[in-house]
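Okay, so here's just one chain, in structure tokens, the form predicted on its own.
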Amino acid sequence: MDTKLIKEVTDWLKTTDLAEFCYEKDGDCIEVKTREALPEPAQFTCSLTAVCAPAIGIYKTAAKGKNLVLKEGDTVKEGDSLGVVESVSKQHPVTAPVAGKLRIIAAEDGKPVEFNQPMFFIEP
């Protein structure tokens, strides 16, 4: 394809309000898309605050000798205990970063969790 023709087409496209253009002649084809033609990435917003695992380990709803029962819909205060993650040599506390209602409990007692895995979602 003739580069002069490509330049002419792209210069012409800049003078229009078209977002994309396709030109075909004698088996040659040129397709030009401006930034406006590109799809916008999806934007998601969420009012829930994620509580993520502080370490790799086994999630326990409460430290040994304590009893803690959490249910979706429970009200929690900032700093409330949501359990612990037990690693090889340490217990890592899981606490509520904000006050609100527990909307989703994704962690199960006695099951492994990965570092930074969302375990709870709180609606402030």
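The model shown is predicted, which means the values in this text are computed figures rather than measured ones. Positions refer to the first chain, counted from 1. The term rigid core refers to the most C-alpha atoms you can superpose between the two forms while keeping them within 1.5 Å. Compared with the form predicted in complex with its partner chain:
Positional change of residue 105 between these two forms stays under 2 Å at the C-alpha, relative to the superposed core.
Once both forms are fitted on their rigid core, the CA atom of residue 114 lies less than 2 Å apart between these two forms. When the rigid core is held fixed, the Cα atom of residue 30 travels 2 angstroms or more between these two forms.
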The other form holds:
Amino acid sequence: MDTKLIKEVTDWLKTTDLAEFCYEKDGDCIEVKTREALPEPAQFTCSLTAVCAPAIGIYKTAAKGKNLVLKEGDTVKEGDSLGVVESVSKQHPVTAPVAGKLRIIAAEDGKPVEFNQPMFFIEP
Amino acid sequence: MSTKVTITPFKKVLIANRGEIALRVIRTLREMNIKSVAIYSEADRNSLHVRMADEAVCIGAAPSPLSYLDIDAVVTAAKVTGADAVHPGYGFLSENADFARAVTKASMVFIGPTAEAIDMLGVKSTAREIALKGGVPITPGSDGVVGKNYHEVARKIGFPIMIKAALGGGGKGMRECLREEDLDRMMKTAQGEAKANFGDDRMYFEKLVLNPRHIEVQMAADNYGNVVAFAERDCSMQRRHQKLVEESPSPFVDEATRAKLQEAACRLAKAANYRGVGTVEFLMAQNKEFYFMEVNTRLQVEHPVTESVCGYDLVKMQIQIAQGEPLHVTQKEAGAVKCHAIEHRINAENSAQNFTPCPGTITEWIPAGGLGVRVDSHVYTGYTIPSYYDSLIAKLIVTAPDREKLLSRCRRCLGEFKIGGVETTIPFHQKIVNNPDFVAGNMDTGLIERMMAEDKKASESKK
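Following the display of the form predicted on its own, present the structure of the form predicted in complex with its partner chain.
Shown next: the complete complex, the earlier chain at its head.
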């Protein structure tokens, strides 16, 4: 391979605002792409904060005698109650770690949860 | 049998443990057509017991106080999975009376003795009282502080004795006294030390057992007053009370002593109103006199040794007793010696460096096999040993018709067992099975320490 040519081409490319440059010799083919033509990089970052079960037990949306209805899309403040996980001798409160919108409710009232099982996803 | 027999078969049992013992229990449950529930901490997500159980639930974070020792979490796990009984395994909560109580309170069966029995036998003084009540020999002592007539007290106990400060601790104010000629002198130095350290020179005496053996007797008791005892296990090969090799029958125990040991264990179980399987530990002197040490109110690590010798599944026996079944074996069947067995505890530890734990990832796993070989382990190639729990990674149980053939087989098995990625106790076990004292059956609880001292001396002289 002609390394001298490669060096010359790369040096020259730095002086332009081209993003891609293809070159074929005998078929006479030149392909050029400007920066604007490049596709936007895909966004894979997740902005949701998971709320996980503090203990193994039965999830209850509200303590006995109280009523709390949570719907997807609800707005919550940091520290708001999201219910309790009941074990045989304790009540483990579940609270919102951040303020935001309740995007996904994965926990079901009266159903068992394992330790650290995701129960809610909040979009801050 | 005057009491009415009520049997409640279990449908689902939760195993409140991890590692090889959780697998061990799951295997028997499967043979009995009982569903199994495994519990695990976040560090054990990839553990074999999680994969092998019918169901598995995560109960807490990696450190055991937040998971395997959390009574509330374990009982809740059993409750939410609909288990009707809990098997505690060994270690963790297995000898915790509060746990047994919590399981019972949550309307499930604790597979083990009653909380009261665990409580009574767990405290040294009450356990000694029960032993006395059952006519089981206990280490003789002065039963309290000695007075001016201490010569007479010492003579009654019989030399050698141990002189101990009433308020003592940490080895201070403690003297061995081998002969009566030394008694005045030893008493004076011990008293001087006690006075200087604790401001109190009151002393008591205990019988000193020189070069003792650790001999233990497995027993099983049902709800109807039936008790059987199995052939003894010799667990003298231990380092700082950590057993390394267990053997049954003991090469030191003859037929007559075996019968005495079994009778003593049965009397103690009856005196404690014991239910389930348990182990009575004795200290045996060189003249074959034995003294009660303690009762382990649970299944023991070394139970496969007894299973091999008698041919019965002790976990199955535990479950049957907990279901309310009467014992299915007679004393004659339980006490039968069908072969000779040895268990080698293979730990992820560096025996050349004072047995320091070596957690890590297992890169190669080739267990020993062939006739008379059983390997109880939760390890597989690629498994990472978490650093949070004990370092036992496998139990190699070898059986043969007699001790000589057994030792050849042990040497063969230890040679073919290959574990890569972590240091293990296999090289030390190879030294044990070639040690002249061990080969001759002359073990006592100090042998391993002596072997380590010799090793150290040999490596220092090389330098």
